[in-house]
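Next up is one chain by itself, shown in structure tokens, the form predicted alone.
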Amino acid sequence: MSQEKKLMKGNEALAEAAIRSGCKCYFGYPITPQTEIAAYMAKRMPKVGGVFVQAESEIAAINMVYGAASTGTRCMTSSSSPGISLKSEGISYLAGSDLPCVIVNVQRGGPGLGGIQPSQSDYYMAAKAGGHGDFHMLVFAPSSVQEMADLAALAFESADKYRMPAMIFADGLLGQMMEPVAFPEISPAMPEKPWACTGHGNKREHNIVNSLYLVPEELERSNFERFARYETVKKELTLYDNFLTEDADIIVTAYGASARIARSAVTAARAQGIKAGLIRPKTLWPFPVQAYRDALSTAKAYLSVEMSMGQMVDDVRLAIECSRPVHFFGHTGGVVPTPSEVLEQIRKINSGLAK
């Protein structure tokens, strides 16, 4: 790691750590709150022999990527919550291609075009269902400027290393904010892709890049392979961090921008004696069930915080089989929970264990 930390926005330096990590494509389509990517990318992609293209649309964009993923060449898109809609089907082809890629969300508020502040409403579309069809995608949760950076990094590995589409998933308060970063010294190693469709001058047999088979027994044994695939991920790229978890009554939990809020309600809930922690995951796929299941020798409730409706709640809910209440608080439509809002929460159901 780079000793030198510069002061970036997390969408630039998302960015910056794409083209380090070796991204020799960005196809994408402004929208608020993720257009700085893309005005990175078209300053500093043609200064390194990369390719920006600001496509026509959301839709055209993600099908550029399904074309330069063929080709094996380490490619990027991004955008924010109603543009990841559209991106949906040509997600699925890439899936179902087995194609690695790295697509960005920066979230906004939703439903429909929503607000421009930040959210965390697209956790479903993210880790359930990024598109039509059986398929999962690895789905990385930075909490800060250096982890946009490093997440970024590991996505691109990760996606190659599995031959499956990554996301970065962010939102707005992570991408518009300002924090000192450090660069990984990155000297990017392209592993071989003997799958891949670069010209084969008579030398190989032809690859053929395709997520369509009209032979049903085809198609499940393809989606078999790839969920057995799928079971080395879990036991490879399952990431989070634990903070005051080893006697911790009530266990709260948090992701992205709302897990630095959650922190600091935990901090100040030890100070007034409540025996609080935090899980953070920092893959919502894979999940990190064991970490909730650990948890759960101390643990008599948990506490879901996010800038949602409630949407990660049900995973936890699943990873500990409801054997312990499992609250929920959150704000949603781009307003951000506080610590002392979290803190009043710990306490409810911290006088709640007493009674």
Contents of the next structure:
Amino acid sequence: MSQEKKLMKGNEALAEAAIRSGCKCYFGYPITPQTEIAAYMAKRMPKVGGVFVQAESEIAAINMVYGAASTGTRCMTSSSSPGISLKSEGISYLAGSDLPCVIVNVQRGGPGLGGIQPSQSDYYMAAKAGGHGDFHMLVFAPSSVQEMADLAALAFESADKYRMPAMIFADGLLGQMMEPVAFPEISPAMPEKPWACTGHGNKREHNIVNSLYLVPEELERSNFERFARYETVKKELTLYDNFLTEDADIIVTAYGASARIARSAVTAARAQGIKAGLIRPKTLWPFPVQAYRDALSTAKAYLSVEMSMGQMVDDVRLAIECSRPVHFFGHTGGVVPTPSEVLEQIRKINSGLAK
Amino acid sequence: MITVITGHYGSGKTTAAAHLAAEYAKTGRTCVVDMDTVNPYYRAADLKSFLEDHGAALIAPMYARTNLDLPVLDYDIPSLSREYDNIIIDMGGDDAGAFPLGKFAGFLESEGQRGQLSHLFVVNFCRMLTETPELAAESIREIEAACRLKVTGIINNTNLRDDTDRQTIEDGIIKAQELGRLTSLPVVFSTVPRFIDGFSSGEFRKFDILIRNNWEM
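The form predicted in complex with the partner chain is what I need now, so please give it after the form predicted alone.
Expanding to the full complex; the earlier chain stays at the top.
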């Protein structure tokens, strides 16, 4: 029998994939709509020899990740938008210490306490400003329950490989909806981690995990080294999907749950004879700049569809250096766009092109 | 008659409650009570129009489907039982979701003594954490302890949504029978998605997939 499919919520699939990827420590704190991750980990971790801790706060949880990651242990924390804001100091420290870990953001409406319904308004926070200082984290944007699992596995592997924090960037819809999912054989290949603080046993120099530099030139050197590594990441780990883009006049672009909606709208537009296509980033950092440039050969306009007031749209404009009009359509605050609304935007842009 | 529906998260409790309501509404005044206090997503309150189209009422907390993520129950089951012939109580997932039922344990126990109560456990063997009869039996014990009410029957709702095939259904039936043996509980019926032919005898019910995302319509 081939891989048996299970019916799972996105949050559960992500948690199961993390366990299968060798995640041994999970530190959580409840918040809708990601609580199933913590609930699943609480049930499963003791059965697989792992550790589940419900921390006293989001801030405590991310600093527990800092500690576990310092030992080279695969570890994870998860939250939703307001909780990720709280974690941002810890994320910066993790990045400054070159520590691999996985942070999950199942986004909800904001700003402030906002609401509990799905949203994508933390794009800037994930892709641009995960905390203070010069750094990036890997940002994976799944768009199905299967990808919640697949990208979680990739996030652990990539975080280790490049020694940097990785974020699974989902939303309430992806976290809560159920779809069939198969788990490929994940054999967690744990790379050597000679930097890890695991006890020197008087046999080697002791390792130090630290993000404080007393000499400005040393701090600059560490940032230069890190940004050189980022260039490698951009070459090796920029992921996206193209759908009907080869001859497209109008390039629609969306990630996550919005991409499911946009894909339906693109299919409907094609049925009406409108040459629309979809670029779906699977990594938001690194951003698939080249995909948007490649589409310039036929594209006359771009349309970014987001559950926000318009955030990723800026990166699309930068990618093509504003050489075409880049439109935006979205809903925010927990309201989800419909395929027919997106289709209406495509039709409007198309009739503008005909003139 | 009061029907309590419990089960693991995502096992199909709300879908089962809605289908049962549509059936019961043909013979008497029927309501579905949304008593899910653990997960504000995908709850009975989302199916208000389906229920009303089928002649059943929805009783849901005033904060259901708002951003106020509070476990509030602003209704009273004993008074509802004077208004309705059939009450279907749709609980939240797992033992955590079954817990609030304890508030009405005394009343429900007396209804049970009068033969006016059934407590149905919904199971989908395609769901992780209840993929075996043994795990499902454990879930039943946890739920019974949390809500202080014995389960009286099993609804086998094994499916993979649109990916369900005949094999899925047949595997589910075997596991449901085993769960029945382990717990000495009857399998009241097995559900079959409407797009699958056959399975038309009395032990099956044809179900529609009621919980949809807007791009699937």
